[in-house]
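What follows is one chain in structure tokens, specifically the form predicted on its own.
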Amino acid sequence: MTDKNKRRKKLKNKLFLISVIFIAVIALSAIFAEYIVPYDPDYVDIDSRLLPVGSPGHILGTDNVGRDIASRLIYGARVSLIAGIVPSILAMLIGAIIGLISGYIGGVLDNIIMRIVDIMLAFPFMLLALVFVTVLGPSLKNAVLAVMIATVPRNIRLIRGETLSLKEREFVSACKILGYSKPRILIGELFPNVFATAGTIIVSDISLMIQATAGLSFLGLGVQPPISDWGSMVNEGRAYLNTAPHILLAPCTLIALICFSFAIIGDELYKKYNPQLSKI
């Protein structure tokens, strides 16, 4: 390995560690928000409105109605992390089950499933999520459900492709010779072999889910007031970009950092479980 590659690998390892620590800090802050936030995130203090960053008692300033931005960001982390982790896991679980069955069984069932998947994948991800949340109605639950549904078709295709490769392997042939049933092969043999791929995709998808649900909240289709949420905070702050930019920049920066962190972790995990990419 050349010195350049060593330096690149060392930098990636540092970024991976920093990303893990950053996400852990955000997660712990969200879990113990009641004990660390200086103010109630919904407390309105008109006399303290639009305070700048670094103001006494308000390290990140206040918004247009005097609410403490730091407190709202910490409480908003709960919503954003839930909106990122829960749909990522559920979307992969559903996608893995359907993808395994489709890839292993094949035939007419596989054709029907893949034609449905092709139709859904013909629409951009965000457009598909917007359609579902518009039909279901604006709320956090429906926003999470919408981005989950929009992600399932891609996961089906990914796991199906992995299954098509695995079912030709010798260990699957040996299971058939031993008389294993199809459910036993699917659950006991194939699923554990796609688990690593599924896990790395889940981690990478969390950043996508956070962005998507924040985007829906920005449009008024996700989290509804008075719940604190990063996307709705961005929406509230855009009107004050010239006079109090910190109201907009604080949630935007946090969204960017946490999505970047999850993307780095997902990328490194993917390379770890795919040796052919280890030198990239």
Contents of the next structure:
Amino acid sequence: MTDKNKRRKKLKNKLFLISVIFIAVIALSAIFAEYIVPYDPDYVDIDSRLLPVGSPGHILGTDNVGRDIASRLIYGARVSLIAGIVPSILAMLIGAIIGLISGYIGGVLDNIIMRIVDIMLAFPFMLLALVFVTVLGPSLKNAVLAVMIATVPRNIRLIRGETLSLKEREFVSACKILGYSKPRILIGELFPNVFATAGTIIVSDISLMIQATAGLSFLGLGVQPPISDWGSMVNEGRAYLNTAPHILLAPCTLIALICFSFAIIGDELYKKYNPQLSKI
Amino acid sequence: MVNIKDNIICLENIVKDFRRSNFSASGKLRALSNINLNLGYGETLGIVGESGCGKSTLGKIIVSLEKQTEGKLYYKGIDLSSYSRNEFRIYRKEVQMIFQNISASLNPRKKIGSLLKTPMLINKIESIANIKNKVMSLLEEVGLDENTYYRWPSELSGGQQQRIGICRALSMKPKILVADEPTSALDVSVQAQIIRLLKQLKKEYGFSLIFISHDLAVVKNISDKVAVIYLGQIVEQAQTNELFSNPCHPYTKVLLSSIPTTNPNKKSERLKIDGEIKEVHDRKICPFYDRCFLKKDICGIKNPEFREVNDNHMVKCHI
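The structure above corresponds to the form predicted on its own; please give the structure of the form predicted together with its partner chain next.
After this comes the whole thing, all chains and molecules, with the earlier chain placed first.
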């Protein structure tokens, strides 16, 4: 390995570590929000509105009605993290079950499932999510549901592909000869083998989900006031872009950083479970 | 005619076609045509042939991983297609297989212990209370350490993995063991160990063995009788000694001459054939016609029938 590659790898490892620490800090502060926030996130203080970053008492300043931005960000992290993690796990669970069955059983069933998946994949992800949330009605729960449904088809396709290559392996034949039933082969033998892939996709998907739910909130289709998440904070700050850009920039930066971190972790995990890729 | 009842397994006119993609011109690939074979209780049958001749497909049909297109398979004298669900389950249990692609035959995400335990529990061979002891004794029997129980398949060497494969098949108390090139992925010293193990276990358990291989030296060592397959057809079939001392089909002669000798002074005459194994589109001619060094006019006109050269020595050749 050349020096350059080594240096790159070292940098990657550092980035991975920083990402993990960053996410851990955000997650912990979201969990213990009550104990660490200096202000009630919904406390309106008209006297100290639009304070800039670094003001005494308000590290990240205040917004248009004088709410402390740092406190709101920490509380918003709860919503955003849940909105990232829950749908990506659920989407993978559903995708994995359908993908495994479709790939293993094959035939007409597989054909029907895959054509439906094809149709759903023909729509852009965000558009699909928008359609669902419009049909279901705007709320946090429905936004999460919508981004989840929009990711399921891709997961089905990925897991089905994995299953197709696995079922040709000889251990599946061996299990058949040894008298394993079909459900047992599916759940007991094939599922543990797609687990690594599924896990890495879940982690990489979290950033996608955070972005998507934040996007829906920004459009007013996600979280409804008075609860707020990062997406709705961006929306509220939009009007003050010229006079007080920090209202908008603070949540934007946080969204970008956390998505970046999850993407890096997902990437590294993917390479770890697919060693032949890490050499490229 | 062979008495079906005397043999543990009988294949009668087995034909296997594989469907090609819908777009190709010739719709079917005939992997096996008119295979007749039988295996007595406790016998070892060697099946020899080059890559792609259909010997693995034959193995898969015997363990019923693949279904034959035509023909019948009799197990203990009863037609397999007439089996009830329950009878079929017993057949599944009693006909076991060990694989060529050793590492792929063990689920990489299961520890050895659970790999060996689960099949026995499914087939209700052992109670849960006893299972661990049973696995340990089986491991010992195939020459593995008790610690192997806690290992992952990837931590074992090829030879050890194949021992696990044998162990797993053995735990089903099989009546027939189909070994599909069990040693071809192993190096020579380990090959010998595995062969020795198979022979010893066969003596102990008394199962019948079908040994599929392209390695004639190994087949000679282990089998009682041998069938030579070329392009999905059995071209010669005889007792091992008879076949090796008196090969009649030109293809068998070529195969035999390719075994390296250990005596440097004895120069063996090496027969060579040209070309590659080719698909026969015309089923009327002899499948070996293109590559045969003895061919005559009749070979290009008519596919030879079996004729008996000697006692139980069948050959499919005009010459």
